[in-house]
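Single chain ahead, by itself, as C-alpha cells, in the form predicted on its own.
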Amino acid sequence: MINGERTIQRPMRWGMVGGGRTGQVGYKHRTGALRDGTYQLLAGAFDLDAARGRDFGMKLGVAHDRCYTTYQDLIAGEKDREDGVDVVSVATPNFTHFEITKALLEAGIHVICEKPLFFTVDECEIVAKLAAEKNLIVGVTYGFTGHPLVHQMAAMVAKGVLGDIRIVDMQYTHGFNAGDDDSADAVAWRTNPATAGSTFVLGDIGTHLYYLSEVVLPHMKIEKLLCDRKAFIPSRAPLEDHATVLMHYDNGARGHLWVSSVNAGNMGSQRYRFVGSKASVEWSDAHPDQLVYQVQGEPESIMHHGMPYLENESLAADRMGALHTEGLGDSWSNIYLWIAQAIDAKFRGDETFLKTHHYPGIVAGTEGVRWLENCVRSADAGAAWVEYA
C-alpha cells in the first residue's frame, strides 16, 4: 500500500509547459505530481499569455524569475542552474508535443508528456532513439491505469484465473460534444487536423482504452483491425466524434472498442470487460473501487479495492484502503510516482530495476500512436479490415 513514504533519493525538480489557469488538464498533472512529495514545482511556461502565465505560476508558488514566457526560455533559464529542473511535463495541444519533447531531451531534461504522444510512429522512434542516447525517461500520462483494480485484472489474467482470453469489450464515451461547436477553444484545437493530428476522439480518449488493454493483456497483440468513424457534427470532419474499432488478436480473441463524444446525456464513462474461457472481469471508472468477477456456473461476486483477498499487484497500488473510495486523483498520483521512480533509477544507473518496473513510457506512447495510425488507415479505406502494421 502506498502511504506517502519517500521511495526515491530526493524530490524531482519539476517544471511544466502548458497546464495554466485556463487549461483543462494542468490541475490533474499537479494533483498527481505533488501528492507524495515526490516532485517540487519550481519552473514553468504555463500559458501563451505570458503575463497570465507568470501570475498563475507565482500563485502556485513558483518564483517570478522561473515563470517563463516560452518553453525555449524555460530550457535556456534552467539548463545552467545548479538547481535546474530534472523533468518537465508537457501539457499542451498535440501538435506541439514532438518539438517540445525533443528540445527538452536535447537539453538533458526528462519528459512527461500528454497523450497521444505525437502525430506519427516515425516521430516516436526519433524521440525513443534520442532518449536512449541521452539516457533519459519519457513518461506518458495515461492517467487511468494507476487504479489498483486495473492491476488486479492484469494479475488475474497473468495467473490464468480467467482462462484463455476470448473477448475484449471496451467503451469510453461522453456527450459533451453532442452539440455544434461555437467558441470552445478546447474543442476547436482538438477537431482541427493541423493541431490535433489525424483523429479526434480516437486519440483524445480511445488511446486510454487501448493502453489499459495493453496493461491487462500484455501477451496479446492485434493482427488486424477495422475502424469505422464518423463526424456527426460536420464541421469536425475529416476528424471523428464517434468511432467503433473491431480487432482480431493473435491468440484468436476478438475485440470491440467504442469511443464517442456525442453520446448525448452521458456524463463520461469508461467500461472494460475481459472475457476468458473460465471467467470474466468487468471494471468501470464510474465505480473504480469495484471489480465484477463472474465465474461460469457460479454466483457473481464483487471485489473491492484494498481487500486482502486481492493480488499483491493490486494492493501495491492502493492508497486509501478498503473503507474509502479511490478516484482519478489517486490514479494520477500513482502514474507520477511510477515515472519518478523510473527517473530516479536512471539517476542511480539501476537498469535492472527498470527492466521490471511498470510505468507508461515511450514504448506505451509509441504503441498508442501505432494503433491510431492503423485505425486511420482502416477508416480512410472505407472501414476496411487492415493488417496491423
Ligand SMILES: NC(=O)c1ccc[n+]([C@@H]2O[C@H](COP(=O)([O-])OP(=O)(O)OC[C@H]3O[C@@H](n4cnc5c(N)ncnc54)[C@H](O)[C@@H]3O)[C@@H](O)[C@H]2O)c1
The other form holds:
Amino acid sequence: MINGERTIQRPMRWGMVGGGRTGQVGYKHRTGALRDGTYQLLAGAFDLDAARGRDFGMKLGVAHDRCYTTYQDLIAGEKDREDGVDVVSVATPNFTHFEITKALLEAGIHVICEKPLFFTVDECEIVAKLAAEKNLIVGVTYGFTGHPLVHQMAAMVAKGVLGDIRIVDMQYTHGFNAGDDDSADAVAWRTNPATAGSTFVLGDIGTHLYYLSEVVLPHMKIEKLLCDRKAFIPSRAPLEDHATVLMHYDNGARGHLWVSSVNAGNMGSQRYRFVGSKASVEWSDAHPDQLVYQVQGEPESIMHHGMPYLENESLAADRMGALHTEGLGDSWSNIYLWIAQAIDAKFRGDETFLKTHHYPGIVAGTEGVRWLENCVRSADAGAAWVEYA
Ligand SMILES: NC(=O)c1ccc[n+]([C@@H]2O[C@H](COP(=O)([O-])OP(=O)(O)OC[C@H]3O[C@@H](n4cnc5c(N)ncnc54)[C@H](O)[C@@H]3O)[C@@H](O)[C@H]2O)c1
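Show the form predicted in complex with this ligand, please, the one above being the form predicted on its own.
What follows is the entire complex, opening with the chain shown before.
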C-alpha cells in the first residue's frame, strides 16, 4: 500500500510546459505529482499566453522569475541554476512534444511527456537515443495504468488464472464531438493533422487502451491488424472521430477495439475485457473500484480494490484502502511516483533497479506511436489487414 512515505532521496525539482489555466490535462499532472511531496513545482512555461501563464504559475506558488514566457526561456533560466529543475512535464498539444522533449533532454533535464508521444516512430527513436546518451528518463503519462486493479488483471494473467488469453475487447468512447463545432482550442488542434498528427481519436484515447493492454498482456504481440476509421464530421477528415481496430496476436488471440468521440450521449468510458480459456476479467473506469471476475461454470464475482484477497502487485499499488474509492487521481499519483523512482535511480546510478522497475517510459511511448502508424497504414489502404511492423 502506498501511504505517502518517501521512497526517493529527495523531492524532484519539477517544472511544467503547458498545462496552464485553460489546459485540460494540467491539473491531472499536478494531482499526480504533488500528492506525496515527491515533486515540488518550481518553474513553468504554462501557457502560450505568457502573461496568463505567469499569473497562473504564481497562483500555484511558483516564484515570479521562474514563470517563464517560453519553454526556451525556461531551459535557459533553469539549466545553470544550482536549484534548477530536475524534470519537466510536457502538457502541450501533440505537435510540440518532439521539439520540446528534445530541447529539454539536450539541456540535461528529465522529461515526462504526454501521449501520443510524438508523430512518428523515427522521432521516438531519435529521442530514445538522445535520452540514453544523456542518461535521462522519459516518462509518458498513460494515466489509468497506475490503477491497482489494472495490476490485479496483469498479475492474474501472469499467474495463468485466466488460462490462455483468447479475446481482448477494449472500448474508449465519448460523445463530446458528436456535434460539428470544432472551434474550441482543444478541439481545433486535435482535429487538424498539422497539430494532432496522423490521427484524432486513435491517438487521443486509443493509445490509452493499447498501453493498458500491454501492461496486462506483456507476453502477447500483435502480428497483424485491420483499422477502419471514419470522420462522421467530414471537416475532420483525413483524421477520424471514430475507429474500429481488429488485431491478431502471436498466441492466436483475437482483439477488437472501439474508439469514438461521436458516441452521442456517452460520458466517456474505457472498458477492458480479457477473456481466457478458463475465465475472464472485466474492468471499466465507470466502476473503478470493481473488477468483474467470471469463471466458466461458476457464479460471477466482483473483486474490490484494496481487499486482502487480491494479488500483492495490486495491493502494492493501492492508496485508499478498500473502504474508499480509488480513482484516476490515485492512478496518476502512482505513475508520477514510479517515474520519480526511475529518475532517483538514475541519480544513484542504480541500473539494476531500473532493469526491473516498471513505469511508462520511452518504450511505452514508442510502442503507442508504432501502433498508431500501423492503424493509419491499414486504414489508408482501405481498412486492409497489414502485417504489424
Ligand atoms: N494522459 C491523459 O489522460 C491526457 C488527457 C488529456 C490530454 N492529454 C494530452 O495532453 C496534451 C495537452 O492536451 P490538453 O487537452 O491539455 O490541451 P489544451 O489545448 O487543453 O491545453 C494545452 C495547454 O498547453 C499550452 N501551450 C500550448 N503550446 C505551448 C507552448 N509552446 N508552450 C507553453 N504552453 C503551451 C496552452 O496554452 C494550454 O495551456 C495533448 O498531447 C493531449 O493528447 C492527455
